[in-house]
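As a starting point, one isolated chain is supplied in structure tokens, in the form predicted on its own.
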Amino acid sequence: MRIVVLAGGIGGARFLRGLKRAVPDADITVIGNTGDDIHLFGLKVCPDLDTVMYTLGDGINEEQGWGRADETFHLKEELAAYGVGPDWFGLGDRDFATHIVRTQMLGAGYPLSAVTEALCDRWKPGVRLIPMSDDRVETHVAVTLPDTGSAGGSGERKVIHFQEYWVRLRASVPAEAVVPVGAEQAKPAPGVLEAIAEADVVLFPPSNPVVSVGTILAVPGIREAIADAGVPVVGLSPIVGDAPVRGMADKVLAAVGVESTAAAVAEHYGSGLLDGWLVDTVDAAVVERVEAAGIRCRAVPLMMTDLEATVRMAREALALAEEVRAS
């Protein structure tokens, strides 16, 4: 079985671990979000690609879901002592090595897809990990920052990098717009469209539908390739009980005019893209609404409380795909 998965960071990576266990003989291609990429300290940092690589390569910090296990932060502390920022993005010493190697290879002329393949040679994630594009795409967020001056001030409207919004501000102010800068001019990385064309099933894990899966779909050609592939496309809701399972997806959903519900996210993707949609059992009441939108829907447990629970989720997604295929 050939499976293509569109993945963001923590949720996508943890789902992939369950998927690998559920179908150990499957040929899995992961199209990774690069809209979260950022340049820090002169280095190219790819948070979502690295989270997938570290998680499947048994090098992740399990407790926080990102960064390296057994990490130290001496370099970060030394940079802070010199007054070099930003201080809100915590790169660890082990993690720095990955970004140094990546930046050196990019500087030598290798595309990001080739660099990612080289990095995966060390980690052996057991999947083929491809960035959505070799071109630079960065998700930015329009916000109005609180006025720290006189009373009654309206504040400053700014467009900031998604990482600053997510990590530094902790999504504490409303997102007024979300823009994947550079996406319209980007091309899918080598192997992306081919993997979709050859897939037996395409899965959307419970990743952020706006800034993870949505950013991948914003690269011209990817959404169209999935819609035209003629294979089941099944997603798992990242919204359970009208709230994000993890993170602050409700903040960016509001920015694109989508309510924070499992049904609304399915409708946001649309029946032209999705064939099947899994919601959590607590949201069983929305199954009828989703099916009325032309998307086959089932309610199953969707909390990745441990590996076995995640394996069951993956099996449910593949079972729904087979149900769609047989219909």
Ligand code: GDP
Contents of the next structure:
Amino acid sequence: MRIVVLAGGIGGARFLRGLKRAVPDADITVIGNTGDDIHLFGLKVCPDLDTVMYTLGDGINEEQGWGRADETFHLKEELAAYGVGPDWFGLGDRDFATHIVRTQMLGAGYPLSAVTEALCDRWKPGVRLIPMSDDRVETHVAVTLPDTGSAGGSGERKVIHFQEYWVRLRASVPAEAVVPVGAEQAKPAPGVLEAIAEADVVLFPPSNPVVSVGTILAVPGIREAIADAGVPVVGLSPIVGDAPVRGMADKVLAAVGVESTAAAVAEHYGSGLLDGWLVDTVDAAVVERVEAAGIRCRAVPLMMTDLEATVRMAREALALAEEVRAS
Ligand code: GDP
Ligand code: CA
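So the form predicted on its own is up there; where is the form predicted in complex with the named molecule?
Starting with the chain above, the whole complex follows.
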């Protein structure tokens, strides 16, 4: 079975671990979000690709969900001693090596897809990990910063990098707009459209619908390829009980005018794209609403508390895909 998964960071990576275990013989291609990418200290950092790579390669910091296990932060401390920031983005010593290798290879002319393949030679994630695009796409967020002055005027409207919004500000101010800068001009990376065309099923893991899956779908050609592939497309809700399980997805959903409910996210993807949608059992009451929108829906436990629970989620997603195929 050939499975294509559109993945962000933590939610995508953890789901993939369960999927791999559920169908060990499947041929899994992961199309990774690169809208979170940022240049720091002259280095190209790809947080979502690395989270998938480290998680599936057993190098992840389990508790945190991102970054390397057994990490130290000497380099960051030394940079801070020189007054060189930013200090709000946690790059550890082990992690730095990945970004140095990546930046060197990009500088030598290799596209990001080839660099990612080379990095995966070490990590052996057991899936084919392809960035959504080799072209630079960076998500930005429009915000109005609170007025810290004493004059009492209105705050300053600014467009900031997604990581500044997410990591530095912890999404503490409303996101007024979310823009995947560069996406319109970006081309799908080599292998992306081919993998979709050859897939037996396409899965949207419980990744952020706006800044992870939404960004991947914003690369011209990808959404169309999925809609035209003629294979079941099944997603799992990252929203459980009207709130994100983890993180601040509600903030970026609000920016695109979508309420933070499992049903609203399904409708946001729409029946033109999505054939099946899994919601958590606590949201069983919305199944009817999702089905009324033309999307086959089931309520099953959706908390990735451990590997076994995640394996069951992956099996449910594939079972729903089979139901769609048979219908
Ligand atoms: P990020 O790039 O690290 O933010 O990760 P993703 O975009 O892949 O996934 C983030 C989403 O995963 C968040 O919106 C969470 O609500 C969701 N998520 C995290 N853990 C779980 C879980 O156990 N179950 C479900 N259903 N969603 C989860
Ligand atoms: Ca991310």
